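Taking the form predicted alone, here's one chain by itself in structure tokens.
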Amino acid sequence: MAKQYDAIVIGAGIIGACVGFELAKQGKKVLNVDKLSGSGFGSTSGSCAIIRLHYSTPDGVAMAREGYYYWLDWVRYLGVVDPTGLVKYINTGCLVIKTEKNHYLKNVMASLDELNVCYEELDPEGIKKLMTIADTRQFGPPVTQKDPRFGEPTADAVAGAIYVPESGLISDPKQSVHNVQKAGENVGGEYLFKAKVVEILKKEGRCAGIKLEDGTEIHAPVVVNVAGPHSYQINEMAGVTQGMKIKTRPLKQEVCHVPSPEGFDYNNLGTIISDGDVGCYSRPEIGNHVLIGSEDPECDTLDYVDDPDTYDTNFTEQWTTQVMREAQRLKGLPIPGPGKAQGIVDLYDASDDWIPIYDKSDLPGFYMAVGTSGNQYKNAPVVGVLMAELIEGCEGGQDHDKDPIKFKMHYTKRECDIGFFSRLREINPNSSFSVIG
């Protein structure tokens, strides 16, 4: 006889775990299912786990600010201590370079002001004072290595920057999911690993559960797709893609792991840098290293994959390009030679406009928290609450498409309109179409 639950969450990454936790706190019998062998083993384990507050809209800043407080108050959020260890929030601050493309951060600063987030405006000399190894010449807009201008300055100095001191990172993204798993189990949630979903069950015109690869059926009136880079496959199983204006695709990403410039204590003196001028973001990494990711400048070709289970996991020329771009900003940054590349190759679950989809679907009972990779790790606890509110409202009869569900965020006291994340929205022209830019 098939097991019966109130809700099934497909995925046990950071967002899936937080969704399961919040549903269980409502008293629902919840099961998180994942094809991998443990929580956080998927794309979350490859996250840079950056916690930053700068966005170009007040609502974006509010969401990040809300999430920031959850990470600061992590143990109280969990309500239980994970015996295998709790993650820590490490404050590093964040330096954001002004560029023409980001409108010299005018909208960002206005949005930070509205949420009373402190920041400091810096001129090039102020940037050097903050980061003594910084080269403050302008190099952008970014170009590829094939362009003869690659690596050559385009102006004597960048337009300046802002420094947001309340920014940082989580010590271990994979362990953070295990923390939430333990919190969910503490309030009655369950987890099932090594369980591949092959079918979304339907009955009388609505979602009825899932079928696993081994033939097991698990029944529930609510199924939530939080499958990360596999989310589009799950949506296709549910037959809901035709009713979506915004869709998701797996996108290959390379994150570089290189030593700090010699003689500079990057772990203690380094900061997160969001640098649209060179097309990279970076952060300190243990062992006096620097992690470098791409802000996906327009000159680069985005590497979307057809099958998230079979893609090239090797480093490419993109790895070297990112390190060389970052070396334009960080004087003395080593550029490892052939065969010495280190870092991570993984997949994002990217939506068409890089804004996540938190929504119901055309199949009653089937919900989605997808298109989240690269920019929503920091918001995961808030997304858990958001999805629980969305599901409760929709299952209670509210037509979310016509009358979007709203909820008041706990810490910031601002109202969040979940309709902003609708699958039916037009592509947002104001999106940065990147991760951190």
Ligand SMILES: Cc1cc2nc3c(=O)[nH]c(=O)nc-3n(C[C@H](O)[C@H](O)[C@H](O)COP(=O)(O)OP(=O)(O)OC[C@H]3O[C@@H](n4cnc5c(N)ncnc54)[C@H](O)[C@@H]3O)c2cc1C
Second form
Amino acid sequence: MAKQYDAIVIGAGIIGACVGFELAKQGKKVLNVDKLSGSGFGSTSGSCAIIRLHYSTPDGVAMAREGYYYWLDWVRYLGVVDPTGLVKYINTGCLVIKTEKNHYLKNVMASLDELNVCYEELDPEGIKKLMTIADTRQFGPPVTQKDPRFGEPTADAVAGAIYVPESGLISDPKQSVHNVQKAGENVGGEYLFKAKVVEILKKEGRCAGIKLEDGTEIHAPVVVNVAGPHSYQINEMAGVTQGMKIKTRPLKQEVCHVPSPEGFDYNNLGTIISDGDVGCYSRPEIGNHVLIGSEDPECDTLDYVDDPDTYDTNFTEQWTTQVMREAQRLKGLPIPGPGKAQGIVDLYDASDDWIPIYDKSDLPGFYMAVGTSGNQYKNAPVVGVLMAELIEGCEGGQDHDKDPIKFKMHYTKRECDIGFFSRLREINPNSSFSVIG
Ligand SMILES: Cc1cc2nc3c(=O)[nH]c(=O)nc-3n(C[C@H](O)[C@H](O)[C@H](O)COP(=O)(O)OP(=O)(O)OC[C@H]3O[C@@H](n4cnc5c(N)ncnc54)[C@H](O)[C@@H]3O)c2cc1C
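For comparison with the form predicted alone, would you give the structure of this protein in the form predicted in complex with this ligand?
The next block holds the full complex; its first chain is the one shown before.
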């Protein structure tokens, strides 16, 4: 006989684990299924795990602020100590460079003010005091390596920056999922690995469970798609894609790890830098390295992939471009030659407007937490609560599409309107259309 659950969560990444944990805390019999052999082995394992508070809307800051408190309060959140080790939040602070494109951070500062997040405005001299190796000349707007202007300053100095001291990173994103798995199991949640979902079962006009590749059926009236870069495949299986205005697609990302400029203790003195002027973000990385990701500047061609299981996982010219861009800001940053590239290649589950979809679907009982667009690791514990509230409200009869479910966030006490993340929204024109969110 097929096993029966109250809810099945497809995916055991950081978001899926947090959703499963919250549903189990509500007393539901929950199963997280994943095709890989352990929790956090999907795109979460490639995450840069940056916890930053700067977003350009008060709601964006509120969500990140709320998430930040969960990471600070990690053991209390989990309610149990994972014997294989707990992850740590490491505070580094975050420097955000003002550019014309980010409106010199006017909206960001107003949003931080609204949530009482402290920050300091810095002029170029202040940036140099904070990071002695910073070159404060302006190089932007970013261009490709082919452009003769590449690497050439466009003004004597950037317009300034803000420094947000409450920002940092999580020591090990994959292990953080294991921590949440243990917490979920502690309250009755179950996990099934090496189990690939190939079909969403339906009965009498609603979702009824899943079918695995080996033919096993598992029944549940609620199924949640948290499949990361594979989310579009699960939505297609459920037949809900036509009923969505916003879609999701896997997008390849290259993250570079390079040694710190010689003589600089990047591990202890480096900060996170969000630098739209050179088109990169960066943070300290183990081994006195600098980790460099792309802020997806307009000049770059985004590398959407057709199949998240067979895409090219090699570094490309993009890797060198990112390191050379970061070298414009960090004096003395080494640029490793051919064959010496180190770092990570992974996929974002990018939505059309780079804002996630946390929603129900047109198939009753089928929900989704998808389109996390490279910036929702930090929010995962909040998303767990959000999805549990959404599912409880919808299953209780509320028409979320017409009367969006809201809930009060635990730490910030701010109301979160889940309707903001609707699959039926028009593309949000205020989005940065990049990983900045
Ligand atoms: C390179 C990179 C850097 C990032 N940096 C940051 C950052 O600094 N800060 C930040 O906040 N966010 C960041 N993010 C984003 C963040 O990491 C993601 O939003 C988050 O990890 C997504 O978690 P998830 O649980 O939704 O997906 P995943 O971790 O991808 O989990 C989805 C799971 O679903 C499983 N699955 C898929 N299809 C099936 C199927 N058919 N059957 C069964 N299982 C299936 C997969 O095996 C996978 O384990 C980054 C992301 C990337 C890729």
